[in-house]
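Just one chain is shown here, as structure tokens, and it is the form predicted alone.
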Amino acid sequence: MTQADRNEPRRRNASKLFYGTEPFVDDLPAQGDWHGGTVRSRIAHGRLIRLKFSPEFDWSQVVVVTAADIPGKNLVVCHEEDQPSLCDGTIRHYGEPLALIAAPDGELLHKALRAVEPVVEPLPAVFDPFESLKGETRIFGKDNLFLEIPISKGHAAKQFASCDVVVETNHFTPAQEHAYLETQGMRATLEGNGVRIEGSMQCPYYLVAGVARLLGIPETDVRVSAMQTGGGFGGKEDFPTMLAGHAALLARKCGRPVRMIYSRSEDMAATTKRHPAWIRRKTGLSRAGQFLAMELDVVLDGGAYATLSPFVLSRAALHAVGPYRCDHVSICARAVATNHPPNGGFRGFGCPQVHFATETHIEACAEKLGVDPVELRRMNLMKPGDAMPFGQLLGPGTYPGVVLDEALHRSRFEERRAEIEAKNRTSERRTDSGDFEKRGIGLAMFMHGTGLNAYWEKSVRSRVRLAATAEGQVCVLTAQAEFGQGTLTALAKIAAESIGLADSDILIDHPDTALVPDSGPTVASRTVSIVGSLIHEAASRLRQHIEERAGLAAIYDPRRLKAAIASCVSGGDSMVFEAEYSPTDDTDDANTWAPPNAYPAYALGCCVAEVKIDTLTGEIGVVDVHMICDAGAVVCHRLATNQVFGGAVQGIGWALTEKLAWNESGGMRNASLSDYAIPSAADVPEIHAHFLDDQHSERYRYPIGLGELPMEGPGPAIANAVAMATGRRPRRLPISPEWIVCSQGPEES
């Protein structure tokens, strides 16, 4: 155990998780609750005609809620509001809901829904992107675009015409399963002239908003409680929203609490996944291997309705040059409508598609050139004051360059990469098995901005609140999530440090919109960066208040500090702090996807993987991972291990093994964890993780954010390694044994 171990706080909750005392939304106690379940299309696109109800069944059992039943409006609260909470006349995929049935036990409520028959008119569905763009098949809007942004620096077309070589490849990364630990569950039960949420979340306030809008009521009578989540991954955001008002509609309906737990299968089949993307990449070099001109062109399958469509294309688009420097670049960013079940949040959301064109690219660049690519990449990188695409300059302290020194060191990459072109020079030796095998070892950089961008960060006008108790401890009440990440931990211990108390003496726990502010959600890294920083503001204020109270002494003494806390508040000083985000940036309302300062930081990464490849089977093998990580000061270092374990394997799963199969009708065919291959312990392979927060910088002081990238390097790092091992470059992700036995030529477009 190293001293930074022994000084890190128990993870909050472990001991209730170990022992499985800690309650999950499907462990509340039943107060006479019902069962709830939904009425799902089976058709992807289609109009409603009627729901034929069996003649024998009793339906004086169980409750029946349709569109007609919603008391105020039928929609989901998401950007656009193209999202019925129930089809209200027009099916736009398979699985859509339809109607909702609540029943006294779960096998009635199972007949109930087998007797209940959607008459539909089907009409021609769409799944290409590049089909529905062509309009013929009317989804969305005019033009079947959820949006398009087009960022524009310099005179890319002018360029590249003056360029000594030229590259344009192809490539597409797929959809992918959260595959979280717990499946979505809510439960609604009526509280005076209002319902009590409380489930499996990670945006506690998206569901107050989004409640009282379906219900026609204010949002002061709907109170939500985030239960302790089994994994959210960002399918947790949007969705529960959908699912909370479905909930809530049948307490309504029938009067009793209303449980809804979704199977594994209907989980998988009906909520978001990562956007499918198909990105081709232009690039104009010197001889030398200067980037002189790029172009690119990234459309991302939103699904049937908009829901985060435009914030996964706003990120992909801002950083879909990745950390590297062009004087002339032109973008053009588009979220379609197909007739797909909708895409949404998904760690590293965008980031990881463009990532993996961006480093899968620029290997070929270096091959055209006859250069080595870690040396492309060195030259290319920003560096402090370099100007991104779309205006923002690279903040002080932030050096691609130093974690691509960082990783090259700690993989022994040089070394590593001289080896396995010997050994790959020889003939192919036979394994154990009998089989025969090459190796390859591959890296990648990127990058990922801290929170929201700059204009919605500012839209959503964080809160926090400290509030000190008689016993002289302080409560921390903040709107964020615990859904494994560790969220309770590392925020308490942000208020102890910063206040001068033990942990012990911080109290945290589940939000519950009665008694916490919003402090926005529990998404892209802004926990501890962006919630943390207001924690630490309303902390130091509390501080303040003490050495004025009691002297400079008591605030050096956690015993002392406690006392004259207990003693304020029996004195009857208020104690109760206040921080709210106000970012400085001027940001102009009509460049709200892509503001000139769209983030307050930048984390970077840089992952090598080495892989070996039995060229018999094509059975690909991850061998060993390692992940640098450049995210400011690093609040828990066992939590942010943890979160670079769980995101390279995350990653591993989308470059190898996780494909989305559909069939005929636009369902997914392989909603099961028995047909949708997420890596096993025997897929781990060994992983090392590297934080670079012992650098003596400003950068250094403050988090600037970690949960999404550790997704965003292993796919292109992966890819890259079995480019060297084949010599053979996938264009696509997952890269299947099928792939590497049976492709024939130097790459895949």
The other form holds:
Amino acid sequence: MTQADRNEPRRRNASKLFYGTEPFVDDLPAQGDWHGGTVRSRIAHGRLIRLKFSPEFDWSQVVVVTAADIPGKNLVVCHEEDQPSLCDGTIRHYGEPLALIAAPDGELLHKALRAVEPVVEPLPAVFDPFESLKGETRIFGKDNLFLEIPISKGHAAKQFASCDVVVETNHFTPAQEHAYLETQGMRATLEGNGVRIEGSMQCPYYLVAGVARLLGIPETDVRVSAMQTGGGFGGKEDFPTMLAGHAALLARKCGRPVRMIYSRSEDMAATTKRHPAWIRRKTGLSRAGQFLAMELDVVLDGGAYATLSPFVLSRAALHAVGPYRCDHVSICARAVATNHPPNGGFRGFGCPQVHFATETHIEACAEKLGVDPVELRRMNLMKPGDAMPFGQLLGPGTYPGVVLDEALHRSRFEERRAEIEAKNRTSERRTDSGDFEKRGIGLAMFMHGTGLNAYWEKSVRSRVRLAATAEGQVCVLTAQAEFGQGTLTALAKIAAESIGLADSDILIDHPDTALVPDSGPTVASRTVSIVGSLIHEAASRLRQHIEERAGLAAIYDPRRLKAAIASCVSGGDSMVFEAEYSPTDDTDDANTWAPPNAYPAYALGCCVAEVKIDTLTGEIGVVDVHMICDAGAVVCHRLATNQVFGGAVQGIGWALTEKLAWNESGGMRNASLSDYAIPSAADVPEIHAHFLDDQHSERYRYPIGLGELPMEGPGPAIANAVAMATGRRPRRLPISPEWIVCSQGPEES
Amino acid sequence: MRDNVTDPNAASRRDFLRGSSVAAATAVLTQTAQVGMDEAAAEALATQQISAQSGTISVTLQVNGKALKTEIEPRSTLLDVLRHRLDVTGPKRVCDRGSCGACTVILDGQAVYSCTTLAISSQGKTIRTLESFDTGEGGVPHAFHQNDGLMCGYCTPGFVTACQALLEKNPNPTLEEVKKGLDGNICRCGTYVGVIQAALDAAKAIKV
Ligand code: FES
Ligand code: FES
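What does the same protein look like in the form predicted in complex with its partner chain, given that the last one was the form predicted alone?
All chains and molecules follow, beginning with the one already shown.
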């Protein structure tokens, strides 16, 4: 850490968290709250005939809510209107909410939950998306297809004939549990004509819309306060909308505040996961190694309801080719309904899946051609001005090749590779088990378009507001939630620098929709990039106002500026400045899922991972990871570095230890933190984070968004390192010790 | 000791949300931890006494230097009692099965998972949670702060407590000993690098 990093502002809410005084939702004092719980289905598919309430339980002590009690629309909507808040007669997945109960205390709630038995008529269930596409079991629409996104450029099919070499591979990436340490939790209180929601979430305004729809009340009667949130990673993007609705329904019914806090096992069994993906990749190359034609099939298991699947699919399709150039490309991306619980957003949002396929496929291509995989990449990497398959040109200053070179240099990749090769050949180092240790080093490129795709970013119409106080300080009002990324610190820093005030004169807190405008969801690495740019814009309005009132000199000295702001406020100026997102280019309104100018900018990355493998036990250890990130300007190096560490650790877990097992009803079988292994300190190697941000090009003037990027590299880099160590290419994650020791392991699936 | 918390942003952030119930809730929480129990907790307790009817027993726990008396079911875990009966909410419930460390407290000098410790068997022992730690520059929380030993903060009370217990037993831990001492805690945000450095720095600071 450099001295400059040490001088950056401290994380805003940190000290309270260290001393245990910043409350999470379940830390709020009891306040007479009732406890809410959910009756869930134990089958994957069927009809709910009725709920049987045990006569042995005294039901007058509790309240029960079923679909019949919903005053508004029984829907939870991300895009499709397919998901009921409470079962409407058809059960489509294990863990589906059938009814809600609130009781004065947790003990009684559990007794009540155990005293309800759903009477059901099971129907055949389907858990495999390819089976599902046959349409024998109907889950969604006519064909169980949530969405298909075709992208085509040139004439791939024809072009293959003239290629010297054609390589085809299949890849699978698994579901992943978010395992945010704070489970989903929400509190609802009746307030005026409406309801107040407090809790753990990423997107406060999603809850406003969702609760209003469910209760049939105006959005102005729903007030949502995001609290400090104990991790999100995408898992608190859409799901909290459902939970807030449930808490609100119960609060209405019992006339008291209701708190719903999921247990770990309920959270794991009932909430979303990363989409499992099946990817087929076919590439035609010239003898020299140029990519001439590509064909890609991407299939995502969306689970029983569409939720965020169309959005995840869109990002997967738009990033499917990675940072490579190819003139003839045909992509078919499909999100398919199955009877698994719905899958949703998870850091990377479709990118980790497609990058895994691309970066392991390229190594197979290199092997077939007999060329160095690094050289094959370099030859085909895009440059500014090159077109992506959906038409967007790579923006100025965006050089994947520079990122690659930096990674090779910092990790001493080629030297290390040669050393490892030599050692593996002689391989005399003994491990504890007495067998030989093999090492491998692998590399992967990745990229991430910032923000929602152009169509959706435009439709959100994000607004931010700056409001000055009588003391000359400035409040930053946005809807962005804090769940570990450092939102409050980073946005405050952007405001301080753009306005020209000291960091301590910027006021910011967890968003409360009674106070903040809708600046869109806290997702898609859009906080510092999109919302940050709006703060910058509003700040320049503020500065302009001060310049007009107090002259140019006032805006260049923080103390004079503060005094000038204060005097404007006391002089009666409104001193509220807003900015609204307005895309500069004319976005194609018809193209929802693959708009030609999909993202305003792309963050780039390269990961180098070194692994060691015990060839007797199959144990895989990651020894060393280099993460090179090019995400435009870095707002706070300390926060950004932590994001890279955290993303890398999640990537390592996804690659090696996080194996989800399903029960016979398609629910998560290993729904506990003792059975689902997320990385601990012992699994974490040395991680070197490096940012390309100190150059003088336009690209580094503004942040591009970093939150998701670092999750996307370790999976394929580790797989490539394992391939070097074992001589066999993993085509599916997680890579297990069993696969390592089975000499005839399932290389292809 | 809460009053001594030195957060440069604290005043401004609270002013900004003055009157909001989040601020009010924080105030109540702080006060509650100081005196042991407030009206809301007492009311909740009363409700639970009625609902439980029989099968509860009276226990006195020594928490952060105060003797706190409450009625519990014999099978209640220490975590349950701390969080729900005594409003000591520093220790967090994450896995509830002894596999994450977020609920760590110091029991007679030993770091334990409060989710797998019975409250009744904790009677007569000294129970310490992070609410009682040194908040000054020589304290463990400060070292975590300096080293960015957190992101979302949910694992943080557990790590800080485990680190405190480790340093009380071994004021000069090596890197390996730190890793081992914090091995029972997990962080999904992946803050391990900062956490380990914080532990090493705290060891140095305590000696000064
Ligand atoms: S909550 Fe006690 S160890 Fe996880
Ligand atoms: S900081 Fe979020 S779990 Fe550790």
